[in-house]
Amino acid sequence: METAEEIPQTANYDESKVPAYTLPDPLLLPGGHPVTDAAAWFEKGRPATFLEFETLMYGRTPSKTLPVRSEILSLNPRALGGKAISQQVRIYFSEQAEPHMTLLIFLPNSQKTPVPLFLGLNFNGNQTVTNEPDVLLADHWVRDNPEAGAVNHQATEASRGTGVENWQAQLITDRGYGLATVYYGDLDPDFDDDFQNGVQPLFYEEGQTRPAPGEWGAIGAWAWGLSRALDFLETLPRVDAKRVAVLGHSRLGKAALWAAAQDQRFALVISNESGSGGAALARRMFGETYAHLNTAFPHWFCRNFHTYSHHDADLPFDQHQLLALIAPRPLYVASASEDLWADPYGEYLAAENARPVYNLLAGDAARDKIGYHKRPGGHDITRYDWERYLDFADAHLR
């Protein structure tokens, strides 16, 4: 089987070759009736838009309630050089040991009242987020990367701290925020295993062996895990769970957006270079296409979405409408100038074309509720990005 890197990645990077297109009006119902006030948006417009994304792209998240339980694994009151308290929590989704996810939390010692917090999934294990020696190694499948300490699909001690620059725990806690993260492979390993090794089998009906065509893929499972992490954060007296920002980079930015679309408890939403199937407009046919998404990563979206490979413009919606599902909560979309695969201009246009819904719901305050930046460089999440997110959170969560 070809890896994602081996699959041909034909893409347009020429603005002059972007086809003419018309974006769906986010304030028109499927029958053509306009949404003219906030009540109509929440009663009709938002449910109709959500249903399209749920049915045709991300898939329906099962409504079954699991017997979730948690176990405190460690508590370190002197983390990050004594400036923070860290906590590791294992969250089980059944009476069995597997599957489970491990939540790593940092809270600033300088704050005596409940703090706002950033929550996101990480790519290679909680141990990569920090140099703290007590943080446990990921105990599920990880993508091989010997240079980064992932060998034979297992995390090794050599991976500790390799993602410090991407997570900036010291900066975040110094600014008075908490940080919480989960390894995304705890929820569903990021390879096409026919949905046998993640959380999906917990929801199968008798005789079912994989999600139905309109049911969730891996992105849906990762998004579901973010909400389960928020469930636990709501139990912590030192966290203000009404001021939790959810964020993600790349494919995990897609998951963060879908989590926030489903779960309106998330108070602020950040997409860092989430690209195709995330914050970037599909109708531009710039950068990654649906055909590549569904070929390289057939497990990410629901099977209904595969129908639109090579037919990106045939979907009845585009990604500005996903961003509109966040309204009126603050939304930040970030791009990088060299990350053409994720279509920076398409991400910007999606944010701008979500504004009609923000204007309808927030009036004059809508102007500041959508943030955007494009920094120099490539596909990454950097200290510069975090500084912008912290400034945006200061404006909306303080």
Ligand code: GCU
Given for the second form:
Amino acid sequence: METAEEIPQTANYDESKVPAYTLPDPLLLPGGHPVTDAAAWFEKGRPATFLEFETLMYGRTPSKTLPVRSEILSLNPRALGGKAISQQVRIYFSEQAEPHMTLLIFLPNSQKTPVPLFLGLNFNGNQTVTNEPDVLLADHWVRDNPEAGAVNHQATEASRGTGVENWQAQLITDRGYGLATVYYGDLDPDFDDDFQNGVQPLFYEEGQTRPAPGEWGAIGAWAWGLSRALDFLETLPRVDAKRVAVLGHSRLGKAALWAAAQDQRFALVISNESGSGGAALARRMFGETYAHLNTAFPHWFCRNFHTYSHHDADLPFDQHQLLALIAPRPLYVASASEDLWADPYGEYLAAENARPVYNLLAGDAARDKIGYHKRPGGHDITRYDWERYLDFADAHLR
Ligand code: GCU
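Can you give me the structure for the form predicted in complex with alpha-D-glucopyranuronic acid (GCU), which would complement the form predicted on its own we have just seen?
Let's see the whole complex now, leading with the same chain.
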């Protein structure tokens, strides 16, 4: 493994330097047998593909069921200018106070029947998502960003509302959808602490002190948290848990994709600029490489994945197959033109190359099940992006 000074900073941004490559056929089983119908995909193709991603990239998520309990912290029937009800719920994963995650939920008051909902992790604490004064500050480690109110790894009042543009709670609820979010650091603080904080230690066997080489890293823990949030949403009568879209931006887009690959209850999936290790094809060698991912963020993927630093094309799969694990559920991949680090064209091609699986499972309906846009501008999630996601959700969840 490289030291920090050796982190490869140079990335290829030249389309003419993309090497010749052949993508693995998502409908060929490891032994070379073709998958020719939906039953064979779900019985053989999907499990085989899933096992490879699990073993070599994101790591296995432990399956032990924990003694989860929840505590309602607040209920505000007149949030967002009276248009929504907001609720904060703390979810504990053991008898102890830590670890816990705090789920923030907005549901539109205009809807009389159970609503479809967007669920996503946030980067800087629930208090950044709206200007609502009653939203609790993140109570776990946050990345320092004094200008945005994160000081000494603690969220401060100054951070309230700093992510309003990224979350668009008003727009989402005006369009009849719920919104639920959790601060990702509740599940696993985003620094390399050898997995002593966060949820991993809850799963250690007697004598185990860190995940095994094929077990989950931080992305796995974040994805696990999305499923635990969905467990809670299933208990809310005003939410239609069969119509929950999971979404994430960037590293949290990687987590959203992996959550949806594992948990088929998620009805629709949105990758906002998830890039390398998310929606972008590795074999293009464009933008961020696996060597960079594994050195700058050694805690994100499983340890087996470190073997593929500088060997991006040696994995038996590429990221179009991660997207194929979402089929036949509606999938939206979004890029930004200046976000070359995330390889917009590689994200587009991954979505296109997931189509054979969508076609097999959904026939004529497959065409509209994959959405894509590349908007002008840089690495971000904006109102424009949300408008596209809402239109896509209207087409598939209404
Ligand atoms: C870094 C990292 C990306 C990641 C991004 C983010 O740029 O290299 O892989 O997607 O952070 O999460 O914003």
